[in-house]
Structure formats: structure tokens, C-alpha cells
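Quick heads-up: it's one chain on its own, the form predicted on its own, in C-alpha cells.
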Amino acid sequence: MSATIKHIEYFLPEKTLSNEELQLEFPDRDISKMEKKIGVFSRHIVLENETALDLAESVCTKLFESYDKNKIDFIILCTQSPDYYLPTSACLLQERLELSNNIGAFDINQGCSGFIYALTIAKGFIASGVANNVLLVMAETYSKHINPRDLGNRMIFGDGASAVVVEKTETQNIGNFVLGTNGAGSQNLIVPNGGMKCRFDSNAETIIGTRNEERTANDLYMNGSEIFYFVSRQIPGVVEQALAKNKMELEEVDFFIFHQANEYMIKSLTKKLKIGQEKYYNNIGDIGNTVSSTIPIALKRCIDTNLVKKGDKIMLCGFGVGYSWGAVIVEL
């Protein structure tokens, strides 16, 4: 049995956050230059009210106006900013969109990587026979991890959500994986607080970093820095893995979409890889980083503009938090 993407959509919230807002915000701060740098202008945020959940809600809504949910005979929902630590998110995505009783739904948490991990997945549900349509669903509210005084992460991360359909098919559209993850920089992309080891402290003292940037053992922290440079120093292998494991060429490859992490660091892996701009997406000016969401929501975009087409091979790579990473080859 074979695998095919077939429909995706992805839902931003109502509510947007401008650098000329943040700028308010942060007199002292030359914002103009962190936005030439990061490449984002503006995000998209959720109300205090408003959850992963309900992100995830609306934009399988909105999938199902052109696809009929009835199909579906499987949930895989990847969040690192789940309503409960249990239930899994997926179960209630369940009940409120009124899918079938038989079906299984679980979450992952994956992060940056997560929709390359929830497509593997995908693919060895059909492969093996356990589904026939599965619905992967990204869902991520990192707004709610970052502490309000943090300026450099307010910058790169947005909220939204994306919801792909993958298919039975009789031709392998989706190519061989290769997965990874090093747990040793786990520690420069962490929201330490909040699970079993360290509970959330509602008295956690206030830490200074670097940048003046403000944030206690409750929110986010992100070691730019070290992030970059992993991304320098294991990525460009990674592709390389990719190409031989579906045994291809780089020149082969009609297009590449990867991790929308920010517009530095995609212009300097692309540029290591000689990878021509005309070949390579990066446009999440309006939007941000929206971590496991920015892969779908890039190919959905090229989909519409006709950047890709019918027949394209096209390379995803995702890589982030954990530290993961993955990489495969699809056609549309």
C-alpha cells in the first residue's frame, strides 16, 4: 500500500501582533534591525481564551469543506501546547468535530520536526494496513510559553495550525524518511517549568538575558546561538541522507521547503547547500515561526501561488526542538 498527500489547509488566528506594536512596547530596542535580520514583520497570536484546541478545531473545519470528513479513520495531532496534560488533544479533536467512534487519535510532541514525524507515521499506518486516510493536525500556541518581556522570541514565533490529509494510494508519492535527534542540546530549547520534574512556579524569580530579554524557569528559553549553529552543523547532512536514501541528486529536486525558522537561517543553510533562490521557499514575514504548522503551511502557500505543481518532487526538512530533524521526498 502507498501514500499520497492529498488536501491541506492551515487557520491563523484572528488577532496580530506588528513590530510597530512591539516597537511601542520596547522603546529602547531597534526592532528595524532584528525584523531585517528574522525576516518577520508581523505574527499571528492567540486570545488568552483561545487554545491549541481550538485552532486545531478550525482548521479541520475548514478542510472539511472540501473534503468529506467521514474518510477519516485516523488522528494524529502534534502540539507542544496541549489544553491538558491528558487527555491527548487528539481524542477531544475527536468529539468535536463529530468523527466516527472508530477511529484512533493520538498526539505527539515533536515540535519544529513534527510534521516530518507525523507523516512517517502516517505512512507506515497505510503501509501496514491500519488506516487508509489519516489526518495529521499541527496545532502549536508558543505565544503562551514566551514570557511577555521577551522581545527576541516574540519576534520569531507565531501561532496558528495545519491539518494535512494523507491517502491510500497505488503510487508511493511519499519517498524513504530519514529521522534523527540528538537529546544533548535539548537543554537550548526548553520551557524548563510546568511538566512532572519541575512543576510550574508561580514565584520563579525573574532571569536577564543577554539581550536585556526578560523570562523565569516558567517560559521559554531558546539559545539562538546554539540553535544556529546545529542547524549549520547537522542539517546540510541530513539533506545529503535524504537525497541517497531516495537516490536522487540534488539537481533533481524541483523544490525545497524547509523548517520556517527564520529568514537568516534558511538564506544561510540554502547557501551552504548551493541551493538557488528560485528552488527554495522562505516567506514567513506575516506569520512567524508557527513551529510544527510552518512546513504544511509553506507547501500549501507554494500550491496556491504555483510555485510547485502536479509532478514536482519536492524536499521537506524539519528540525528544532529536541534536538530532531527529519527529511523526505514527496510528489505531488
The other form holds:
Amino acid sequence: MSATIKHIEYFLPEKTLSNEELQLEFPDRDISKMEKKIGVFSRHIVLENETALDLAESVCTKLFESYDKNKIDFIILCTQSPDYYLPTSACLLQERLELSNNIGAFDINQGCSGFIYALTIAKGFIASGVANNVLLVMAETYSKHINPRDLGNRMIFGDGASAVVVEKTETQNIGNFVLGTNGAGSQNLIVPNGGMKCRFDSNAETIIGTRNEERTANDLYMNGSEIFYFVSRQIPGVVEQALAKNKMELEEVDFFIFHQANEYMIKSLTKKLKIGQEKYYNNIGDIGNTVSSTIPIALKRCIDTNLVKKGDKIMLCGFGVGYSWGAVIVEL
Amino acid sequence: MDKRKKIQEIVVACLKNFGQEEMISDFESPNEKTKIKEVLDSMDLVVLSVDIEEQYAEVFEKEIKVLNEEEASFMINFKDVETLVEYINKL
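Switch from the form predicted on its own, shown above, to the form predicted together with its partner chain and output its structure.
Shown next: the complete complex, the earlier chain at its head.
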């Protein structure tokens, strides 16, 4: 049995945070220089009482304006900002959306590779007859993990959610996957406290980073250079593997959507792979890095602006926290 | 050609490649005293490091890691072409 990506929606919280506002908070830092490099001038941020589950509910409600929710027979929710340790956000979402009790639902804890992993599972469920119409929901609020005095990460990340329906179809439009993991990089992108190993510590001491960013062990830590180094070394090879697995040449791919980490990283990656700028997406200026939602949001925006069209073969490639990565070629 | 000379050629070639792309005039004709750290930021240095590593592997058939995780060493290694070449030569 074959599968196809059928419907895509995304939702961004109402509140925005511009670089001008950040500049007022950090008068001693040259934000314009960072903006040029990162390519983000504004991002959407959740309110204190707003969570990833709220974003998930909002994006699904938006999706169901043009899709019969009663067709959904499985929910896979990808988040690293769950409301609770347990139960899963997917179970709470099923109840909020008033979906049937006869559907499966679970969370996956993945970051920037999350959409590719969720898509892998959906394709597998359809192929094995477990489900026919799988709802993938990516919802993330990294702003809640970031210390208010960590300018670099506040500039990069934005909150948001996306929803994708993967349906059983006659033709196979989701190609072969390449997935990879290297846990040796786990300490380079981490929220150290809050789990079972190191519980949340309200007295955690402030750590001053090399660029004067402040954080505690309760907050998100990202070693940007090491992450970029991993991407530069690892991802070109992943693209080649995905091409080989799908028996395609680079030139045969109509469009590339990489995880929208930041503008400089995408430019560097595509330059290395010799992909012309007309064949890849690089635009997160108004939303920032929304983690597992960057690929579906980019795909939706590409469809809406006719950057891609029906029949196009599109490579999707996600990578990040873990380290974890994945790539696939889909046909619209 | 000795190893150090070959490494210097690699570093200079990678810098030139970088300079052409980013229009950094300092790298049009890099020499031993060309300041790297003053012109490139940390993201640029990652790209430069990976380029150098790949070229090095091609020439010497050996994998190295130019990017050093220790910030202090990182600053010194990329101070100028000479210190970077010296650092790579010892890897």
C-alpha cells in the first residue's frame, strides 16, 4: 500500500518578537550583524499560559476547515515541549479535537529531524495496514526552554506548529528514507535539567557563555559551532545517500527543502552540494527556526507561492538535536 | 614539497575560495600574516575548517579535525594563516 502527503497546514502564535525589541533588551550587542547571518528578523512566541498542545490544537482546527477529521485514524505528535511527562500530548489532542476513540495516538520526542521521522512512521503504518489517514502534528515552544538572557538562541528559534495528513493512495509518492543518529553529539544541544537524571533546580547557578549569553542547567544549551560543524560534515553525505536510495541524480530533484536552521547554514550547505538558489528554500525571516515544523511550513509556503507544483520531486532533509537526521524524496 | 608547504597551500586555497564568495578583499592574496579571526566569525570558521579538512583528507589521505572545541585554542589557532598552518601541521 502506498502513501502520499495530502494536506498541510501551519499555525503561529499571535505574539511576535522583533529584532528591534531584542535590541532594546540588549543595547550592548550589534543585533543587525547577527540578523544578517541568521536571517531572522522576527519570530512568533507563545504566551506564558500557551503551550505546544495549544498550538497543536489550533493547527489541527485550521486543517479540519478543509479536511474531514473523521477520516483520521492515527495521530503522531512530535514535540519536545509536552504539557506533561505523562500522558502524551497526542492523547490530550485526540480528546480536544473530539476525534474517535478508535484511533491510535502517541508522541515522538524528536527535534529538527522530527517531521522526517514522523513521515517514516506514517508511511510504515499505511504500508502495513495499521492506518489509512495519519495525522502528523509537529508542535514546538523552544522559547520556554531558552533563558531570557540568551540572545543568540532567542534570535534563532521561534514557536509554531504544523499538521500534515498522510493518506493511503494508489501510487507511492513518498520515497525511500535515509535515517541516522549519532548520540555522541547529544551534549551540544540539550536541556540538561528537568528529566529524571537531573531534576529541575530552582537554585541552578547562572552560566555565562563565550558570547556573554546567560543560562542555567534548566535552560536550552546549544553549541552552535559544533552543531554547524556536524551539519557541514554529515548532511551532504546524507543527501547523496538519499539520492542513491531513490535511484536518482541530484539534477533530477526539482526542489530541496532542508531544515530551516538559519540562513547561513542553508546557504553553506547548498553551496557545498552545488544546488542553485532557484532549487532550494531559505526563508525563515519572519518565523525563525520552528524546529520540527520548519520543513512542513516551508513545504506549505512553497506550494502556496508556486515554488513547487504537482508532480515535482522534492527532497526533504531534517537534522539536529540528538544528533539525529533523516532525508526522503517525495512527489507532490 | 614538504608537508607544511602543502598545508599552507590548502589553507590559502580555502581562504581564496571563501574570499571570492564573500567578497572579502583580505583573502584575495593571503599570506602567512593574513588575519583570519579578525575577518571571519565563528560560523565562517566552521565552513573554513570543514573545507580545509576535506582538502587535507584528499591530499594526505588522513582525517583531521581542525575545529577545536576549546575556545582559547580556537582563538589562537585561527589568529592568522601562520598559526593555523602550524596547528594543522601538528595534528
